[in-house]
Structures are given as C-alpha cells and as structure tokens.
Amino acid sequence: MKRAILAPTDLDNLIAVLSERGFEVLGPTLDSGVVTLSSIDSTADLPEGIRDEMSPGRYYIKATSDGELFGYAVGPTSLKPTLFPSRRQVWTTENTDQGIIFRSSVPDLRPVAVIGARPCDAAAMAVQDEALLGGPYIDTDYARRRRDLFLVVVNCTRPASTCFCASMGTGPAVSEGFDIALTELKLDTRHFFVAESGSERGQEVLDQLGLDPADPDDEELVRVALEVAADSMERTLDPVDAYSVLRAQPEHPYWETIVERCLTCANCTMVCPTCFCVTTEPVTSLGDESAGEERRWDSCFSLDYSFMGGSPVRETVESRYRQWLTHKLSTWFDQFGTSGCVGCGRCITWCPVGIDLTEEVRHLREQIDA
C-alpha cells in the first residue's frame, strides 16, 4: 500500500470521518494516572506530551513539552475490553403471566473505530480470533464486535523498559490485522504522522482525507525510527525455547519458589491481551421476578477456577502459576499454533510483586543447562 503524510490536524479529520461512518471513536486518554482507551472527539482528548514510565512492578506517567500525541509505550488497557468485555449479561427470563420467558442477551453495539492500538494490540487480537473464531464453538459477541471494529494501530517508536515485542515477532510495527497503521514523527521543525492502509476500507479513509504521498526520505526516517525501537527493548524472550523449557520442566523445584512472591491476585491475566478465561454467574432479582446469568473474567489463578470433583485441581500458588506460565507460552502452541503472549509487558509492569516471566523462562533455562 502507498504511504502517506497525515498532519496532527488531518488526525482531527480521521476522528470526524470515521465518526460521520457511524463509528464510536476511542483512543488514548488519561484518566487516573493512567492511559486508558475512552471515547475520543477529538486531537484534544489525546495524552499530548505523556510518557510513561515501567519497571517490574511500577508504572508512573511524566508530561514533556513535545508535543506527542503517542508518545507513551502501553497502558493497563488492550483491545481485548472492547471486544471482550469483562462482564457480559448472557441471558435473562422473566417470570409473567403467561409463563416464564427466556431471552438471549444480544446488545445492540456501535461499531468500534480505535485509534492508537500498539502492534502487540493487534498481534493479540489474531491471537484471541485464534481462540474464540477458530474452533468449532463461536464466541458470538465477540465474532459480531470484532466484525465491525476499524483498526488505527501506532507503530511504536518509544517502547518501556517492560516490552519485549521485537523478540516475539509482534511489534514495534504493525504487520496486519489493521486498517490503517501510523508512525508518528516529530522532527526539530515537523510533527506527522505517516499514514498506510491495511484493508480496502482503510485505504477508502485516507483516500477521503485527501493527503499528500509520503517521499522515499519520510519512509527512510519511518525505517530507521523502528529499527532503533526494536533495538532499544532491553527484554527478550525465544518463545520456540519457552516452549521446549516449560515442556521439560513441569515438575522442577524451581516452581516452589514462586510460592514466596506471587500473589495469586489475577493482575497479569487481567491486563494480559490475550487471557479469555471465564466463569458464569447466576443474577437474580427480588424486585421485579426476574434472573439470568452473567459471565465475566476469571483467571487460572482463581483457586475455585479449577474446582472439581468437590476441590480444586490445582490447590497450590505453585501449580497455578505453573499452569499460568506453561499454558501462556507453551501448551498455547499446541491448542491454537502460537505463543499466547505478545511481548506487551504489561504482566510484569502490573504484577504488585514485579515478577518478570522473560526471567521466569531463563531461571527454568539456566536450570536445564546446569
């Protein structure tokens, strides 16, 4: 697809057009010292000028003067609330005069435009339609959002310490699932964006913005721009070595040491782009005669999510984390023919305790090749 030069004012155009399209428009914002995905009417709503900051553990936002309308690496939020939303009503009955009455929840949904997801955002994205499209049972609800989203990704150029993008083949440029990818550069004299299209439909939007062609220099300095980013990112993960460790291991003393640091407290499958499990909830109403069930996030690392037979199969923050860890970046290859992580970060940067799988992996390594 040709490229092509998007002012930050012609950002302000996109919004207005993909709203005109009948689209809900969210982005970047930040909301409680975090940057989230909201609704967006405009440029104005971006986090301009916001950095953040990660480590294990911590997360912490700076303003600059520059100008930046992306310059951060990733927040708390993903895509995968927008189209797997944490809680879902499934179906609801009523008890009436003519008897009781059965209903399947379908919401009525706008369709989505999202500007300002990260290629490990999108790289998720393929790795959930693998889960939730590829079988032979439909998640219905997230079959119909994700039918209607339109993808505006920003290729990274300012990754954390956290990310690990580069070595697991997912970023810091986007290579599909997108309908338009931008790069945002912000030179001594200039601040733009160059825009490229990933779908027929995306191309219909920028045809419509009416822009300037990108020049051989402007795609020279996108180049060079991802090359440094990828080469900053100071974690790695092989993910055909994590799954060959994490297959040999299952039984290793080295598990029992997670016993002293993980929390059990879910955090890393919340934020995770990729984690689908769920648990069901009855609902029930005493005023109006009326029930159904709900369904909504759970994690392996509840201790009633593996509860059977009367107990729990995995009665010990050992093996749920074992499960966490082996299912993510092993036994995922075997279900769905991919690694379940996408090199984000966000579990280590949100685990209270700052435990840090790309280590986890290399302990385990480190322990075979003693």
Given for the second form:
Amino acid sequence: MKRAILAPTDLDNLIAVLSERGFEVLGPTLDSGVVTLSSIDSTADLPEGIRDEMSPGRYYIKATSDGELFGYAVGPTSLKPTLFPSRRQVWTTENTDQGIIFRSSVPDLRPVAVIGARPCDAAAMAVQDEALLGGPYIDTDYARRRRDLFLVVVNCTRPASTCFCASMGTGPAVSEGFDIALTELKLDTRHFFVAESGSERGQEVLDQLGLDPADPDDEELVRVALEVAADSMERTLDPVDAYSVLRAQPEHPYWETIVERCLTCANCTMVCPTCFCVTTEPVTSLGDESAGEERRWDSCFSLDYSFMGGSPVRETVESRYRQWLTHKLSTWFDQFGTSGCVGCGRCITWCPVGIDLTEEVRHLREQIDA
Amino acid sequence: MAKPSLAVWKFASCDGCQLSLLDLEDELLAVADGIDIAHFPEATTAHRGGPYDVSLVEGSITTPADLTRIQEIRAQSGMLVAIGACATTGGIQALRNLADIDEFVRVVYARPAYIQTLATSTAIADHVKVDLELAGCPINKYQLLEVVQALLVGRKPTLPTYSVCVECKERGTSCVMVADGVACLGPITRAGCGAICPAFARGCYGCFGPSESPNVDSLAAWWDELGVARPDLVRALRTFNVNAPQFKEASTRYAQE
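Hand over the structure of the form predicted together with its partner chain; the form predicted on its own is what we had up.
Then the entire complex follows, led off by the chain already shown.
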C-alpha cells in the first residue's frame, strides 16, 4: 500500500470520518493517572505530551511539552475489555404459559473504532481470534465485536522498559490485523504521522481524508524510528526457548521459589491481553422468577478455577503460577500454534509485587542448565 | 409451598450488617414477599418462635451469655448464615484478644464487678456449625440479596473468595498501588465489596478479611519498599479482621520483629 502523510489536524478528520461512519471512537486518554482507553471526540482528548515509565510493579506518568500525542507505551487497558468484556450476560429465561423460554443475550452494540492500539494489542487480538474463533466453537459475542472493529494501530516509538515485543516478533511495528497503521514523528520543525492502510476499508477512509503521499525521506524516518525503538527494549524473551524450558521440568524445585512472591491475586491474567478464561455464574431474581447466566473473566490463579471432584486440583501457589506461565509460553503453542505472550509487559508492570516473567524464564533456564 | 422463615440475630456488633437487609430498598418488597420474616427486632416488634429455616447471625461472641445463646439459636435454625466481619472473624472488638481484658474493664467501667465478659471476641464458627459466611465490614447488601435469591431457588450462592484485584480489573479501576504507590491490602483481601475504596483512589483496608490464599509476607515486603513502616503495616492488618488467622499470625510476627 502507498503510504501517506497525516497531519495532527487530519487525525481530527479521521476521528470525525469514523464517527460519521457510525463508529464509537475509542482512544488513549489520561484517567486517574494512567493512560487508558475511552471514548474520544477529538485529538484534544488524547494524552498530549504524556510519557509512561514502567518497572516491575510500578507505573509513572510524566508530562512533557513536546506535543506528541502517542508518546507513551501501553497502559493497563488492552483491546481485551472492548472485544471480550469482563462481564456479560449470556442468556436469560422467562416464565410463560407455554413454559420456560430461553433467550440468548445479544446486546445492542455500536461498532467500535479504536485509534491508538499498539502493535502488541493487534498481535494479542490475533491470538484471541485463534482461541475464540479458530475452533469448532465460536464465541459469537466476540465474533460480532471483532467483525465490527475498525482498528487504527499507532506503532511504538517509545517502548517502556517492561516491553519486549521486539523479541516476540510482535512489534514495535504492526504487521497485520489493522485497518490503518500510523507512525508518529515529531521533529524540530514538523509533527506528522506516516499512515498506511491494512484493509480495503482502511484505504477507503484514508482516501476520504485526501492526504499527500509520503516521500521516501519520511519513510526512511519511520524505518529508523522503529529500528531505534526495537533496539531500545531492555527486556527480551526467546519464545522458542521458553517453549522447551517451561515443559522441561515441571517438578523442578525452582517453582517453589515463586511461593515467596506470588500473591495469587490474578492481576497478571486480568491485564494480559490474550488470557481468555471465563466462568459462568447463575443469576436468579426474586420477583418475576426470571433467571439467567452471566459470564465473567476467571483466572487460573483462583482456587475455584480448578475445582473438580470436590477440591481444587491446583491448590498450591506454585502449581497455579506454573500453570499460568507454562500455558502462556509453552502449551499455548500446542493448542493454538503460537505463543500466548505478545511481549506487552503488562503482567510485569501490573503485578503488585513486580514478578517479571522474562526473569522467571531466565532463572528457570539457568537452574536447569546448572 | 410455605415461605421459608427467617430470623435475624445480633451479638457484639454495630447493627450495620443486619441493616443491610433493610437497606435493600428496591428489592425489599420482593424479599418480604419471598420469605417470612419471623424474628428481626431492628425491623419489627412482631416475633414468632422457632424453629427457623434460616438464621442470619450478626456479631461476635464476647460474653458468657453469648455462649449459651448461640447454641440455642443454632438448635432452632435450619441454615445458619454468619454475616459480617464480627460474626466471621470476631470483628474490630477482637483487638481485645491481643490485650488484657481485665485492664480494659477496670479503665472503662466505674464498677467492674458488674461486668461479665469473655477475654476474647470470636467468630460464630468458633462455637457452632456455620453453613455460610458473608465477609465484610459491613457486608455487601447485594451479597446478602444473592444469598436470599439462591436459597429461594435452591442453588449455591455466588460468593467470591479470590482477591479484590479481580474486582478492580473487572470495573476498570487502575491499580492504586502500582500507579500511585498507595499501600493497598487488595491483593490479599477477599473480593465481594465491588472494590469500592480503590475506585476512590484509596488503598483497600481489608474489611472483607483474607482472600482464599493470601500471601501476606510478599505484600508486606512490597509495603516495605513503598516506605510503609512496620508498625503501620501491623495496624493495617489489625482492624476489622484482626482475629482472622492469616492476618493475626502475620501481624503477631511483624509486631515481635
């Protein structure tokens, strides 16, 4: 696809065009001290000049006056809550003269356009696609939200210290699954985006904006910016090595060392953009005798999650952590053909005690080799 | 089918939990329609004798008289539900368990000889078989409603035992500890409140008591890094659920350091 130059004012036009096409437009916003994803009306809603600094268990926001609109890496909110809500009604019943009638719950949804998702978010969406749409049993609610999603990815030029997408092959430039990809460039004299389309309707929208084509110098600037971003990532994870090291010794004493730190609080699985485990809960009401079922995010860190035959199968902390890490980085390949990790680093930042999976894999490798 | 009868009982407590039943304003009529309220002094002077299908028991056991009364209540109750931090762990009054009760009595009462009290404040389950426990100071009224709804149709009520963090993430509250450096007990505290405090940028203060597998030591080490002094950590663990085994054991150890 031919690349185009998009000025910050064109970004406002993009938001307007998507809105006119019937989308609810979501974008990064600063809320309660974190960059999150919510409804936006214009670029004025974006966290201008904001940087995020992260380390295991810590997240900081820093304000600058440089005017960059996407100068941060990732907040706690991936695309997951938009495509795969934390709680939703699955079905309801109604008592009638003919008996009980069951009804699938199909919410009235407005199509969503997201501006400013990251390449790791697009990669995570592809992983969830495989899990939720890839087999014989389709998650129809996810399928609907996914079909209607218009995705504008903004490539990462300022990864956080917790990011490791370059080593996972999922960033800092997006390769697929997007409608429009942007790279923000802020030079001394110019502030602009280089845009490319990743779908027919993405191209349609770009055409509608009437943009100038990017010249080779601008494309070179993008290439260099993304190369610098990739090289700046402090953390790495080798997905192929992780695949084998995690399954090598499930009974290794290393796993017991995690007991000292893991809170089993489930934060890692909640912020993980690919974790898709759910449970269902019955709902009954007092008055009209209607009933139903709700589905909510569950976690392999909760005891109830592995409750079978009268007790939890994974009672110990180490068995739950091992389940998470082994599934995420190893058995996911067997099940879905890819790693379950996209290198976004959210589980590192948002673990309340800063457990870093890249470190854990390294320690396990060292101990097995020793 | 006869409506199941309900009795509400009070031991050492502030009444806040049993008032949650009356606080169910929108659902109260449906509740009253579905169950037969046989004994509930906070709501009505009408009283019918037992046995009762369900008893809600609020408060902790703190006096010799409580010891006999809870046995009588157990004997005339089909299902016994302990409600609130007092009834499930001993409540804030279980701070007495760490001190000399005789000294308290001497300091507080003009005529200590008239006071008959136990040295400890303990949970209902320490004395009789409890069928279900609702944590919290106070309980979440919607959890109480969930119990009533479940009982009426004969299903198991949904009462989470995982951490408050799950509820923060579910409602989209960003982590106050990670983002703001605010000391929070959420990772070791049982969900059920709906993660109210972090939604107001406050750390969870653990009023629902320990979660299903709390790692108090790991969180304590992190609080050290946040700059919380150990005496403050001990105080944080010694509030409404001071007598909960995991909080008690850890806070006792930290206090002795």
